[in-house]
Structures are given as structure tokens and as C-alpha cells.
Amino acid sequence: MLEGVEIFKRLTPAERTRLAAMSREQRFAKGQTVFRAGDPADAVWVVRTGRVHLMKFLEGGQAATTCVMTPRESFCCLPALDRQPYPVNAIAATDTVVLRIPIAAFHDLLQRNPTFLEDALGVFCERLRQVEHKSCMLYDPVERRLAQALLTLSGKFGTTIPLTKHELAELAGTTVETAIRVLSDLKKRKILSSSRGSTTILQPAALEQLAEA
């Protein structure tokens, strides 16, 4: 599995085997917490099966999803790099299996393998750019934020995205009621279709126009 994870692709087979031997699989039921914001960063995580949402819980109880992590994606590597606490909550959005890689093993690779260090920094920088871009979207119209969120998710899932409207609202930083209204309008315009728990993009070009408007 590690061979298919971007950050570990250029490790040698022996290095991946050694890393796998030091790692452990953990199972989480839907809704369970993998770790909480403020917990010590003691591991790097990889989704094996299922889906993990990285979330912030705001004052008043509102939830905001910062990232959706899918199989073969690593998450919360940056806190493991600087040994600072996790900045977000990681929640299993479905029944999920994750691989827990101890921080000591991760740091050992960083110190011994310059290629791995380069790849790790590249992944971290790209994640930071995505977070920065999302923070700049906060004042965009909801329609644009939802369009951008759907396009990002289509890169992970394809044209049919298995997230509920509630989950899409948390990802776009809006209320469920507003998300339902905007998605219903896009459905009337034949840009999207939807069924219980999923949304399908019918006109990617039209959605891209909304995202760039």
C-alpha cells in the first residue's frame, strides 16, 4: 500500500518494508475520532480504506471541514515534522482503516534519505497552498465555494461524490440550509444531479466556470 502513497513512492522496497513493519493498522467506526486538535503529534497517518475528514469545531458548535482524506492519502504529516500538536480533529466519515506510522520512524527516514525529505517537503508545501487558497475563499459567494469544493472532490472520487449535503456544507464553510438551496439551483440548471448521500457532476465545464467566476 505504501508504494501507492505519494510521499513514500520513491522509497526503496526495503525501506517501505521496514516502515510497514513498524506501523500498525487501526480501525475506526463511522463518527469515531482518530485524534483531536491539541493532542501531541505522535504519528503520521495514511488512509487504507474509508474516509477521514479533518475538521475544526468553531465557537457555537459549528463544524468546518478543512480536508477530505481518501485511500492512499497521508494526513497531518506537518505536525509530525515540527512535533507541534495536531491542529485539527480527524474524524472517520465512514468505517475506516488507517495506518499509523510512528513519528520516530518518520523522522528517521527524513534524516537518512534526502530524496524522501524532498518529497515530504513538496507534499507539505502543496497542502499549505491548498489551505491558504481555501482561507482566501472565505469571502467568495457560496455558489463559488461549493463549485470549487465539488471540483476538488471530483479529483479524488470522480464525477460522483459520496458526501452528504451536510458534509458539503461543512467543507464549503456554509450552513446546511444555504448549501441545499445552492445545490438545488445547480440541479435545476442541470449542472448537477443528486441522490441520497451523493452528488454527481453532469457539466464539469459549467461547474469550472462557476468556480472561476
Given for the second form:
2 protein chains.
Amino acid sequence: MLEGVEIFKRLTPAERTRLAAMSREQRFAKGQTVFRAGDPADAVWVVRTGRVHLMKFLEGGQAATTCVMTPRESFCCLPALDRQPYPVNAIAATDTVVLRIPIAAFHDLLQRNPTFLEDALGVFCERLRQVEHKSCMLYDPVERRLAQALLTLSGKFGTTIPLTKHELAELAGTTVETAIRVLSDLKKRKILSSSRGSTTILQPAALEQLAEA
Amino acid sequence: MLEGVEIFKRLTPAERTRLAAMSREQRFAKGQTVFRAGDPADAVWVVRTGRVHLMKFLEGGQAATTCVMTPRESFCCLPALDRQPYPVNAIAATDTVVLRIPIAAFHDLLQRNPTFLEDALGVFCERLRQVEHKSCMLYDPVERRLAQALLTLSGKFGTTIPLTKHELAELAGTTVETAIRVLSDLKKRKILSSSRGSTTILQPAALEQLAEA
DNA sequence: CGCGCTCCATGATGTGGATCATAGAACTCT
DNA sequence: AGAGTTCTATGATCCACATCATGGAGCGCG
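Since the structure above is the form predicted on its own, I would like to see how the form predicted in complex with the DNA looks, so please show that one next.
Every chain and every other molecule in the complex is listed next, the one we just looked at coming first.
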């Protein structure tokens, strides 16, 4: 199963079974906390089934989702690398099974295997670029932020995205109400349709146009 | 001189002279462009004298400064690492001398020297955390963003920060007018003082309080 | 010296989106 | 089936900030 995970793609079968042997599956019910921001980073994680949201809790009880992790995606390699505490909270957004890879196993690999280091570095650069991109859409209006969020989600889920309006709002950095307003406007314009708990993209092209300039 | 640069700190004298030999100094007048976003990344840069701003140009002619680089700081290691184009524009904010280290020299070092790889990775993690932190203050009010900007600048310049209000505004992601309004308010509260082209922090503690919760 | 430029400052007005309030629709659990 | 809960929806109000407009203060330059 590790084979399908980007960062572990080029491990040898032997390394993979060794890694798997050191790791444990863990089950979380919807809404449970996988780890909290500030916790010491003692593991790298891979989603097996379900969905995990990485999120910040801001003062005033608002929550901002920084990233939605879906099956075969790994997260929190950074804290593992520099041995700093987790910078975000990880919450199971649905019933979820994750693989917990102890940090020791990760470092073990890093030291033995220069190819792995390369791959890790690659994943890493990718992530940095993502974050930088996200941070510069700080100034964009809500519609564009939502459009972007939907597009990146469609990369993970396909054209039908199984998130509630509330979750979309948290991801776009806005409130449920305005998210709903914007989305129903897009619905009127036939760019997407939506039902309880999911929205589906009808015109990806139009959405991309909104997302860009 | 390379000795003072964080990422090159642990090079041997021999490596440093070799690196220096492959590099070139380059001079830019105030306002000149060092490189543009989208250009292929063919070098890593170190500021020798002056000041370089990394910035994005948004539609509508607005500019956002993502980072202010001062002497002994290196920038654009990321593009060098993953061989992707520069993600930002680099503009000389004053008359400036920079050291231009060709990407080949950088990769050469990476391959030969595992200690260097470690250091590079460290600088890198640091940067990722910075960016993530910045991106989550998306929701903060202007006053807090400005306070944060001033504090990180005071780490580079000391208590007196030689930037115009306009530059501060670009760094805090707001307009000159509101930056000026907020700053003059802080001035009234004796937290800082300012003159043409510079502002100095009088009460770092008070500023930190504004910057946090 | 006077002209022009950049920087600073402050007031007037407009607006995107948060907040508050309310309510119906759909799903869940007993 | 009924009760509670989550999700969706929409209207009314409010506010932080952008935008527009204008004027003055410091500084360089012909």
C-alpha cells in the first residue's frame, strides 16, 4: 500500500516491508483529533481511508482549514524533518484510518537511502510552493478563493466534491453564509450544482477563469 | 564573507573559496529588477550591501512584498533545489550589491557535502514554517499584521527601521493610507515614533502584545 | 532659486464581507 | 413517528478597510 504514496514511491520492496512493520494503523471516528498543534512531532502520517483536515484554530473560535488530506497522501514530513512540534491540528473529517509511521523509522530511511532523501526533498519543495501560492491569494476576493479551493479539491475527488458548505468555507477562509451565497450564485450561473454535503463542478473552464486573473 | 551566511556557515575554507571563485558580484541601482517571477532559476543570491525586496505583482498594479532581504541573507535556494522558475520578483529597494552564485556551484556543493545538505534542509524548514505562519495571519486585522512586520524587521535592522510607510504597507498587505493611519495611532500611544523614511520602535513589548492574540 | 518629485497626512465616501437573526429541509437516533 | 441535530438558505445590519481627493512638507536637481 505504501507503494502508492508519492514520497515512498521509490523505496525497494524490502524497505517498504520494513517500514510497514514499524508502522501502525490507527482508526479515528469523524470529528476526532489525530494530533494537536504544538504536540511534539513523533510520527509521519499517511491516510488510508477517509479524510483528514489540517487546520488552525484562531482566536474567537474560528477555524481555518489549510489542507485536506485524502487516501494515499502523507502529511507532516516537515515536523519530522526538523523535529519541531506540529504546526497545525489534524482532525478526522470523516471516519478515517491512518497509518502512523514513527519518526525514528523515517529518519532511519533518510540516513540509509539518498534516493529517499531526494524524493522527500521533492515533496517538500512542492509543498513550499503550494503554501507560498496560497499565502499570496490573501488579497483575492472570496469568489476566487472558493474557485481555487474547488479546483484543487477536484484534483483529489473528481468533479463531485464531498464537502459541506461549512468545510468549503473553512478552506476558503470565509464564513458559511458568504460561502453559500457565492456558491448559489455560481449555481445560478450553471457553473456548478450542489446538494446537501457535496457540490459538483459543471464547468471546470469557467471556474478556472474565476480562479485566475 | 560567505562565512557570515547562515546556509554556508559550515563550509570548509577550501569550499568557500571555491564557491567564491565561481560567483560574481553584481550591482543594482535602487528600483532595478534583479530577476522576475517566472524566470528560470539559474542562481542563488546573497545580499552584500543594500536591501532586496521579494515581491509579487498582483493584478490591478498592486504589489505585495513577501520578504525583505538584508546583508548576509541568501535567497532563492528553493528554486535552485527543485529547478523550478523563480516564484517571486526580486527588486533592489536601495542601491545594492548582491553575490550571484550559479546554480551549478550550488548543486556541486549539495552532491559533495552531506553537511551542507543538512544545513540547506534546515534553512529550508525554517523558511517553510515562516511562510506557513505568514499565511495564517491572513485573517488578522491590519494593526496586527503591521505589528508583526515591524517586529520581524526589527530583527534585521534593530529598533529603527529604514522603510517608507509605503514599503511597510506593501509588507503588511494593506494600502499606504491605512498603514499611515494605524502607524500614527501607534505613535500617539507612544509605542513607536517615525520620521520620513523610517520608523523606530519605542515599546517592543507593547508591539509584541499587539502582534499576538 | 523655483520646479518637481517622493513621502506623509487626513478627511469623505463606498463596499465586500462578517455578523446577527431566522427558518426550512434533510438526516439521525431513539 | 417524533425530536434533536446538522446543513442550507436568505434577509438585515454593521464595520474594517479600500478608494478617492486634496494639501502640505521635505528633498533633489536644473
